[in-house]
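Take a look at this one chain, the form predicted alone, written out in structure tokens.
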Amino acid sequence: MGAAHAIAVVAPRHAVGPAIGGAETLLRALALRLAAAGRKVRLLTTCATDHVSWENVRTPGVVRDGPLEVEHFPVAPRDAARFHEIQREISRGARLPRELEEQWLANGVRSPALCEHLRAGGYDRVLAGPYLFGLTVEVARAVPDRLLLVPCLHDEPFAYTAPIREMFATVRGCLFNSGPEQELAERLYALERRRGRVVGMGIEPFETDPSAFAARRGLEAPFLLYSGRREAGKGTPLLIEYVRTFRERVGRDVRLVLTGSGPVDPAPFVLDLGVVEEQVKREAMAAATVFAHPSCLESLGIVVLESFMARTPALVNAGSEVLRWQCARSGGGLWFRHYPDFEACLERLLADEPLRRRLGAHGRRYVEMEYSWTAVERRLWEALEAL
């Protein structure tokens, strides 16, 4: 692995307790693996736990997370109303002057104290992400020559703003989660292939009793499971509507189980468990007939890979090139473009148990090969040396 470097990993939130998010989970996982391997590493993050208010909740200073040192820094004051006003304009595809794009970033999550620490902290390498936060852009401007961006990039209006384009042009390199994510960056920013590496995140192997979850909750009907943030950007309202329509059209008692954070409109066929312990989530994945992921905006699809590890096939939104790629590459799932696709795929999966078993077995083998920590760490060490 060559000479040891002092490495800072920067995440908007520390992914423990209430701070749940795919990018934060990924960055914490990489930092933990670096620390466990004996690398000199510290996770730098904010005092916030909520990704909407960004209120300073945690105490500034250093705490331990297993083998990892974690240092919290305060979020700078922000005009949240102004941030959301400009974000709505960007989201609808409006072309804004550079001044407004800078205001959008300035009123998002920022931490000048964290960036000042980075400048003076003596770190040889910095890993930071995801791409669309003011904090990440701020870090890129502070230490561009040392930064390996972990962008978690999606094809969305924010990716086309001038500050984001400049960030990709100036950083030392990028650590991507998947092949389609790297290809997207190359298309959008003319990023040279040599400046990026696909790393991803390791998925811990697990075994659990598929019958335990349903038995405890009295679930007799087959059910779909979704785990993660419940919001329009993740497609959860769409999924609920599709399951409602499927029940009405097909006349089959199929339930939908949800775990994760965010509000959900109540429905008699939805079992909302909220944030659950990891073991409960794994039991739910193993018990589910299908793991459904309706999001178009994914760079890796951690929960899909976890469902594969549970030997449960996935049904994903074809609008996400990454999720479709994961299902096609693994042979572990199907995908839908619109409701007729969804209905046809779900009917097929419900009716064909051998198919479900076959898809689940393919998915498990794929994760064990491509997303074991042994495979991911090898890619990470190579990226740190090459970039």
The other form holds:
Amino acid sequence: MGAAHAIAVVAPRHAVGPAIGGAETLLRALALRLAAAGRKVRLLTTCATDHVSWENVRTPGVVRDGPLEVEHFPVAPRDAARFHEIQREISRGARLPRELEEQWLANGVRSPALCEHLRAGGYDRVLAGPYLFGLTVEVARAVPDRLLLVPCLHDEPFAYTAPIREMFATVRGCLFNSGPEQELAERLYALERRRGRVVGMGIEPFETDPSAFAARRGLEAPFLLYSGRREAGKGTPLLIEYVRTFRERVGRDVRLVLTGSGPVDPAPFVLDLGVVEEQVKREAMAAATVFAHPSCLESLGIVVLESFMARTPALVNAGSEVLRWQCARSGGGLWFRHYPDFEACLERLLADEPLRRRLGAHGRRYVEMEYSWTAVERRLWEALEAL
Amino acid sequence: MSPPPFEINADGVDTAALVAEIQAAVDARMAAGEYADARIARAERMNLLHGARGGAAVAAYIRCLRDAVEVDISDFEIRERRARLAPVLVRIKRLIWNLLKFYTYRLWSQQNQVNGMLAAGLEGLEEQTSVRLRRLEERVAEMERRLGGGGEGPRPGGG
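Instead of the form predicted alone shown above, give the structure for the form predicted in complex with its partner chain, please.
Below: every chain and molecule of the assembly, starting with the one above.
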């Protein structure tokens, strides 16, 4: 079992319910696996449930989540307006003085009580992420020699700030979601290869009836599906515009089905289901002609892997090295640089059902081999031993 | 990129080869002007802000924009959906169009001039920036080579 006898996993929120972010889902899943394997592990998180207000809703203290102990700590008071003001500047690519970068983190989501508990808690290893949260930086400053950072790193302006660079330089090691994510950290922070391991997250196998979803929704036309947060950074407005343009130029009745949280501009060809149960999402994935992922900012692409599990091919933005990597490695999807590529790829996929079936079958086999919990646990145990 | 631990079998699809084949066909059609379409420019503006950071999307966008800058000021067929009043309404609309022509033509001509100048300006800026970036990248690569590799990556947005 190596040095990691007692492990703390730190996440901004306890990922229960369908509207939680990918990083929090990943951290909870890893904590649950560690607990189920008999490790002494506790998930430390805030009392917040909403990722906009970060209001303390849950009661501080310990609750159970299956085999896992979860302890909630209050979020410290913060000046959200100041935080957003500086965040906007950073995301514009502005180079800010150190003082402002520190103010950005200080007014982000933090929990001094959680850090105090970590200092006194006697944990051998601490897993925390994602990288751009004030909480994560605070944890890294409190216990750098014990921290295995789960960064969920993207190539975005926040990754270039001085406090983030320092965090990567001082932590014990990093658990990455994919090869391109590790390579990005090596490129940005000159991180030595031996200080990182690619672990990822397991995808539960499932079987669903591909015809159930379309029949229930009365969908006769082929459709693309996107599941996840709907926002400009994730590329959803781009996808809606691409599908609109495809329909106008090619003249085919292709629909777009969306699931997940966040606002969507209404359009007659868009079916917005909002946040749905896991089973409904899986049925939609199995029924979709293509799973489209227009985001450039991914460290793993959980929903692409889930769509592979549903035997549905993916069409992803080539701007995301991670998504392109997943599609190329699996043989389960294609990628586009711009609209003309999107149009050509989609026309090919719509016209060639045997190709779609082969891509889908390969995607499924890839996820079963690379992202089964057995494979992920093997990588996680090895990382805990080595780092 | 890391080497693939997952081998694609003979029955599988080499997606990299397939995408390369599709992209080559797209690039050829693009060079022939097939995608110079205002609708693509409209869709592609999102890709500029939040999507691909490479030059391909910007170049494709500017090509589409070049095609879209000219407002169509020629006469068009005036129709009316309300069948009963159609002949009268069409005559009234034609009259209004003819009366306002002198004004709208002047307006659209000026708009076309502005659009054309903006598109040319953007094109020039894009070319200048590409050249400047290429030179900077060459200098960084040379400096890294002299220092023995590694070092900090560039800030996003060229900053």
